[in-house]
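The chain below stands alone and is given in structure tokens; this is the form predicted on its own.
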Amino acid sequence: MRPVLLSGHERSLNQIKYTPDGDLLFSVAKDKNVCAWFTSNGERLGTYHGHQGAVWTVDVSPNTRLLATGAADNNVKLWNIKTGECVKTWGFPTAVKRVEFSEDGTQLLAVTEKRMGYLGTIVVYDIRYGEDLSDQTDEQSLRIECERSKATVAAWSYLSKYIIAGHEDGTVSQYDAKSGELLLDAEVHDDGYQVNDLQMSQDRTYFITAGKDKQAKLVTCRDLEILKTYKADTPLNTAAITPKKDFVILGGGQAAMDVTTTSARQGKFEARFYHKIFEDEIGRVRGHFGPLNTIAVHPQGTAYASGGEDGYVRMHAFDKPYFDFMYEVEREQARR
């Protein structure tokens, strides 16, 4: 698979996201810029300027009208995707590490950092899509304070029933999305090893987590039951589930300061493909010169992109052997 290399950032990537139909890819990094790219040829569509610090997180509304970003300047910004203008800014006392629209796009959650006497929180805003996109509320519709261990990532489950959050101590929590009540707590990763990423399956009934303990886990939304465990030999920063094929893609790598030799091979900077059901590693894609910080899969399952510490986004379109690959068991089922 020959990658398309997107170079629009001067510093390491934090998160990338496809639009729901997959024609655009958005990337955010530690350099204040939010970039939009065409996925067909890797051309840059534009840049959204406005943040005054590292941009940690990005998400696209399901109708592709709004873009949400969260940054180290303690702000969440809403952008009109078409015009590139910032239509709303919400300020917080600390940095914002994760934003995500609900399945129907009517709500936006934001995860804030625990700093300087402030507890880490998960807040929710109601989003309006009227003629004037800047007509947004200042009131939070929900606020969850994480007293025991700060949330690092969060996402909406199916039908926006629960908010699922991953924490610094390796646990995953399930909150009622209407009341904010804590319903379940599960020790998903080893104690004290942070959950670095949490991505939902397409139907939002289960999700994958990536942890500092070198493991990724497939977990159900309903009762936080661990279905599968994928073991790697390096701390994981990101994990994604592929539609169409039963695979998951994991990314990570040791931080530069922990690596004694700087060759790309030593740092283990590859995207790793595992079989979702059988938990076997089936392949790796090399290319980055630093840890992979974020992976996103095309909504149709035809491609994936990765963003690394090296400041590059690499877009890969899957070729025929990827779709043809099957285990003997799967072949037999297909024959039936």
Contents of the next structure:
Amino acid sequence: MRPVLLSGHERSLNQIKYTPDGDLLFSVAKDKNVCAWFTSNGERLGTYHGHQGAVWTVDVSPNTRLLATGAADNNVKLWNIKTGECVKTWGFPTAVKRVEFSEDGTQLLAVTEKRMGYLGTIVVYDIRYGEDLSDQTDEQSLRIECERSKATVAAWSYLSKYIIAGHEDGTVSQYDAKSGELLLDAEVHDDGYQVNDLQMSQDRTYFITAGKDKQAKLVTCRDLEILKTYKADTPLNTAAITPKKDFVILGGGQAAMDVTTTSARQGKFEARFYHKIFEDEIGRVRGHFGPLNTIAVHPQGTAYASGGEDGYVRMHAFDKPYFDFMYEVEREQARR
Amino acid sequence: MSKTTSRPDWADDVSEPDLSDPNAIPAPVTRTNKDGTKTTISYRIDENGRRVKTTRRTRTTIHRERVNPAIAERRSWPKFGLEKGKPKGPQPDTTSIAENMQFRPSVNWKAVQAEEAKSGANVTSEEKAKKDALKDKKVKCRICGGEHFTARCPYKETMAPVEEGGPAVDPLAEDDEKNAAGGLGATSGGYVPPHLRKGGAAGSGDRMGGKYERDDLATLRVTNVSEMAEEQDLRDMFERFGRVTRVFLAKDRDTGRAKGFAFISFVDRTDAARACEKMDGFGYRHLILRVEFAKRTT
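Could you switch over to the form predicted in complex with the partner chain, since the one displayed so far is the form predicted on its own?
Let us now look at the entire complex, which starts with that chain.
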């Protein structure tokens, strides 16, 4: 495979996201711009300007009309994807670390940082898709305060029934998406090791978490039961589940502050592929010269992209050996 | 037809429709061939006043791509932000293609990596095994049985080498009992040719033997292969005739391009024979393949 290198950012990448159709890729970095790319040829569609600080997070609405971003300038912005205009800005007292649209796109959650006497919160807004996209409510439909440990990541479960949040102390909690009530709490990662990423499976019945404790876990949404554990040799920043093939992709590497003192080989800046069911590592993809901050998989499972501390996004289209790879038992199963 | 003198060149088509006027240019003729290609014959007059006939064979292939209408619409969106006003297509300052890389998932990836890490100091496992086998081998003189080479024996001039069954046991035979992998199978002490030695197939002679052991009977040599050829293409082409066990496409180490020949091994010789017959002269990537049975290298 020949990766396509996207160098639209001047600083390290924070998150990348494919549209549900997989034709566009959005990337946000510590510089203030948001980039939109065509996945077919790596052409940049445009950039979204307006944030005044590092953009931490991005998500695209299921109908590909709105883009939500959260940034260190304490704002969540909604953008018209087509024109690049900012249609709505919500201000917060602290930085926004994660935004995500619900499955049907009618709700948007935002995770805010705990700082300066403010507790970390998860807030939810209702989103309207009228003729005029700037017609959005200022009213929060839900507000969850994380008193014990701040939330670092959050996502919607199936049918938007729960909000699943990963915390700084390594726990994952399940909130009722209607009432905001804390339903379940599970110690998924080692105590004190932050949950760095949380990505849902396609049907949103389970998710994968990436922890600073060098592990990634596959957890169910309904009862937060740990299904699988993937062990790596480096702190993990991100993890993604691949559709079509039963793999997961983990990304990580040494903390950015230690990078200059080590060589690229020791730095472990590779995307690691694990088999989702058997938990074995099956391969690695090299390329970045910094830790991988974010990985996203094409919704059809035909490609994946990774964004690194080095400021590059690398888009990889899987080739035949990837799709042909099967364990002996899988092959037997397929033959039957 | 009879007025050959009016012809500017004998190589021109025999079936010229109009010969009355040498300067008249017949209208181009297009006809469809059986195999779906089209032949267009057109004429023109070149700078020397000669009539030139051009025959073109064209094949039309239609590539249909089905795209979700929403995606097609998004593709036509005008660019905005920093990209505003830039022409269509990827811009070299933001988009580039990285070097090609191989990604082959494998079940025992971890184990393979560990192995590679171990043999990092240029010592393959095979060499290591050999060294281990030699480590506790003692030097023994064939004349006196002392711990030195026979050539250095102080009694070299005075004593003849001990015969078999003598006081000093044949060191080779003894060694063999200790270490079966050492090579000699028979304890008779006579020379045993390598291929008759016990465990010869697994021993150091393996490399040489391997070449002959491979079933050359069902191996085809394919030459005149295009530079762009891929192993997978060849495999696909030849698998039509039977089970293919091995496809070897010689590639240039630096450029990664094919060198122009390949070997295809079949399980069954009859399949190979059939493939040889059918594929010899087959057109693949603008070149015509030559297929023959591989000759044994002697």
